[in-house]
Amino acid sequence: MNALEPLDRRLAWSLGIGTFLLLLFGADSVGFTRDEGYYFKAARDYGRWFDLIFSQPSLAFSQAGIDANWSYNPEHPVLMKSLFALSDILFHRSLGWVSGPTAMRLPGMGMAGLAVALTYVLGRQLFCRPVGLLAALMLLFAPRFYYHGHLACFDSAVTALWVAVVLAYVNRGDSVWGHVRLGLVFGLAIATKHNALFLPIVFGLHWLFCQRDRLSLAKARLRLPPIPWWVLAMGVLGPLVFLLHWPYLWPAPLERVSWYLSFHLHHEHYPVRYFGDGLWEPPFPRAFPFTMWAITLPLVTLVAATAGVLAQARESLSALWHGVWDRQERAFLLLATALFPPLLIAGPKVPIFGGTKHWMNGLPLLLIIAAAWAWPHIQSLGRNRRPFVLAIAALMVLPGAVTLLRHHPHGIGSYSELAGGIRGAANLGMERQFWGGASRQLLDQLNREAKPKARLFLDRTNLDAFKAYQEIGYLRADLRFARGPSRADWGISFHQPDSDWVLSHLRQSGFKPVAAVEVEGVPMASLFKKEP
């Protein structure tokens, strides 16, 4: 492990703050998604509980007070939703600096900045400063990561905390504090999203790899080395943090944790368009997550990542053959933490909706692998002359930045050169949208042309997202939310499989298409007006 220097800390802070400001600068044009509507409502509910702590603390900690304010949206832990609530209280209600929805988005942007900063730190510690910097910039300019970084959701946050737990694991040493820190950070990770529950499995595989020379068979029974302290730290402190952070669990912890786990073990499936097929039910293609990485990451990143994975795999296999060395242990850890998330999603019964966000937590590790492979080649191509080296390194980052600029604010549907961009992906029959963000670009026309108190059906833009548009001033306050196209004067249809019925219904019910949101000539959302 390479020790951090003051310059590294300054670089990490600069990357994190710079990412946050860049996301904040571009957030105005990113529409609210269906999930954000639910989390806005949850945050406001939880915010009432925080208010209650100061006004009626005995009621706040009673079961009645907890159930009244924490029962909504129990499908997910509440670390991020609590941060949304506190940000709303501080930056909107108290200081008045930003609108409520923008305030609730700030923690997600901060977590995206943290993910970029920690990617730099981990790459720096495992390899060198240029590797960390290159990996961090490739993450920042990965179009789909950049898109999710704007949202009041959990995906950029769990990506940051996945890297944070890996960083705590490699820095734990033999000290008590090192193990305590690992357990606490793991607790924060599982308090963010259920993806992090698989980290002990990943670390267990790494531990077995590192201890393989100490494994033995005696009398047909496998003998394991002593269980390491990190197992105890993560197994005790992690669940403790998880329990303490979520007031909803306190009245009936076993029952409510069981419900939470069962919800995700039996999660419903939402349709995805994949090479022209609408995938509604399992079994899903095992290649799905790897194919999606291949056609959404910039081609230069994909080449470096593929070559890097093969190089790290060769080092790991060499260790299995020749013995244990630090480099090989590092190689196996990077491979496991980068590839376990997409391998998990590759299960034929695992839900695949949402584009690449469900295994995005593995992306920073994949990019560290890519940067570690690319940097020695960049140096050799540049003949160690600094201007040439910097120019070649910039070419590693430039394609992602250009794609990001071309596709923003519709990064959820961004595709790379390998797919032929968004137009090529549309020709291939790939998913373009997921749950409603593209309505934002049609609101100005609705504000201009809709009659007073007109009824709007915005498809996957739910009621809470609709209210958020009105609260922030993007949508006129007099316009009304319609729950179905039959009750609407205006309608929006998104180009995703579960919206096909909406498009058909609108066309058959006398609605006329009047506008569309297009990227590279490909429609993302279409606006319809009901004819008299």
The other form holds:
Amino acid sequence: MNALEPLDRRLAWSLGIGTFLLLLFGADSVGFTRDEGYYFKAARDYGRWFDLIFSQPSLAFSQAGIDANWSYNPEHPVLMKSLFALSDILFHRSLGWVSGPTAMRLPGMGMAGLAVALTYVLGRQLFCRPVGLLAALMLLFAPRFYYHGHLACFDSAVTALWVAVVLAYVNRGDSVWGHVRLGLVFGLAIATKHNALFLPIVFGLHWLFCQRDRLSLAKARLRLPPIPWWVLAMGVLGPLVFLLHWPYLWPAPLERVSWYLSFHLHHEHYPVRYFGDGLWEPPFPRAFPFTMWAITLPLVTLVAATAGVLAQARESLSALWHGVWDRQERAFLLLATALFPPLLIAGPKVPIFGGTKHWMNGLPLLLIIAAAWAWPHIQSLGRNRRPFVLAIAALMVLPGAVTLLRHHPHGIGSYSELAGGIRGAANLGMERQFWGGASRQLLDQLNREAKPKARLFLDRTNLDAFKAYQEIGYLRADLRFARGPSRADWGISFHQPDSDWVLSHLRQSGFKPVAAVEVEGVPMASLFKKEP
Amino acid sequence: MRSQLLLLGALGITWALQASTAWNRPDEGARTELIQSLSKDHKPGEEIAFSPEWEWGWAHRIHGVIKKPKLRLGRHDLHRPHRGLWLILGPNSSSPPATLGSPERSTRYGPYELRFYRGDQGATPLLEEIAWGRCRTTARRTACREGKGEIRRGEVIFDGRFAHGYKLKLPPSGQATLIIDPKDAKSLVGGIGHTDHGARHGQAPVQLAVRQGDELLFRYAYQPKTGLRPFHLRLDRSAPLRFEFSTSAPDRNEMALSLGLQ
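Would you generate the structure of this protein in the form predicted in complex with its partner chain, following the form predicted on its own above?
Once more the chain from above appears, this time first in line as the rest of the complex follows.
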């Protein structure tokens, strides 16, 4: 493990702040997603509770007070939503620096910055500074990660916290504080999103690998080495943080946690378009997450990641074969933390909606593996001469940046070189929208042309996102939300499996297409106007 | 050394593909020129299609210059006959169906090509009359119901691809006999298959037997698979055709027919 130097801390901060600023400057054109609409509402509800703490503390901590303000959206823990609320209170209501929805997006952007910074730190500690930098920049310029970084959602946050827990795990040493820190960070991770619940399993597998010489089978009984302190730290502090952070759980913790876990164990499936087929119900293709990574990450990154995974696997197998008892087993840890998320999604009954975001938490580790493989070869190709080495490193990092620029602000549907870009992916029949944000680019035309009090049916853009657009001034305040196309004056259809009926219905119901949001000619959403 | 070559190769291919996909980006000037040319040459009754069919941005541009254009909805919608068809081909386009034949005209506008296919002026591009039991669809009547089954004219959906035609919901008996009168037509042309809904839920193939009088003209078992299978029936006489559908699992085993006469 390499110790961090002051330069490393400065670099990490620079990467984090730089990422945040890049996201902030690009955020205006990134439309509000359906889930952001729900989380804006949740944050406003939770924000009222924070106000109540000061005005009526006894009511705030009563079950009535808790249920009145924390009942909405109990399927996700509330660390990020609380941050959205606090950011709204501070940056919008108190300081008036930004609009409410923008303020609520700031924590998500901060977490994306944290993910990039921590990726650098982990890469630096496990390998060297250039590997950390390469990995961090590849993450920043991964088009879909960049897209998700703008949002008031949880995916960039759980990516950051996944890396944070891994960092805490590798740095725990033998100290009490190291273990306490691990437990607390794990608590924050599971307070962000349920993906992090699997970390103990990943670390458990790692621990078994590290302790394989101490496992024995005697008299039909398996003997394990002593249970490590991190199990206790994560097992006690993690749930404690989780419970304390979420007031909604306090009146009935067992019942409400059971409901929360059950919701995700039995999550409904939303349709996905995959090579021209609509995937509505399981069984889903096991190759799905890996294929999606392959066609959404830059090709050179994919090659480096594949070669890197093979290299790390060879190292792990070699350790098994030769009996080198390294209690750290970094190669195995990297593989486990990078590949567990997609392997989980590869289960045929596991929901696969959401593009690549549900296993995005494995991406930083995959990129560290890729960078670790690539760096020595970059040095060799550049003959160890700095200008050449920098040029080759740039050539490796920049394809992601170029794709990101070409597809922004629709990175949700970005596809890379292996798919033939966004047009090639459309030809392959791949999904490019699922979340309702692409209507943003049609709002100006609606503002100009819609009659006063016109009714708008916006398909995947829900009422909460609609209200957020009006709050921020992107959509005229007099325009009204229509729940279906039958009474609407204008309609938007997204190009995704569960909107095929919308597209077809609008065409057959006297609506005329008047505009489309396109990325390199590929439609994301289409605007229709009802003919008189 | 091998790894260095691998990295170098990956870099080269990545940047080559970036350049290639950038080269294939839409050319708005060429698009505008094509649309203006189309608006000058297009005559009422002629239909318009674009390929690739997902490039839906053509639709609003066409609507902007041609009043109530008749749009074909994609590859599945090109099986039927026409009375004149304009086809816009863009980058990433696949070859048009061979059934279209050779174009009468073809003009390039940058990366785009505009073709015109002379059709059959006597063709009926889409059947309007299909009888089921005592009900018959017409130009005005677009649906018929029979014993909890239904046939309805409109757009049919195939996982992001579309066609004009009929959606057939089979009744619980699993049997449906549709009557199509070809009148003096020489052939019945188009496509038959499952909608995406039918492909997802259908638990058994749907058998189709087409008879004219006592003569069996066609028989096929349609497996629940999304999309239209081309259908071309040459007709020697003008007696009505019986389309006999049957299946052992009719629940949500939804079929699509997109047929015309020529």
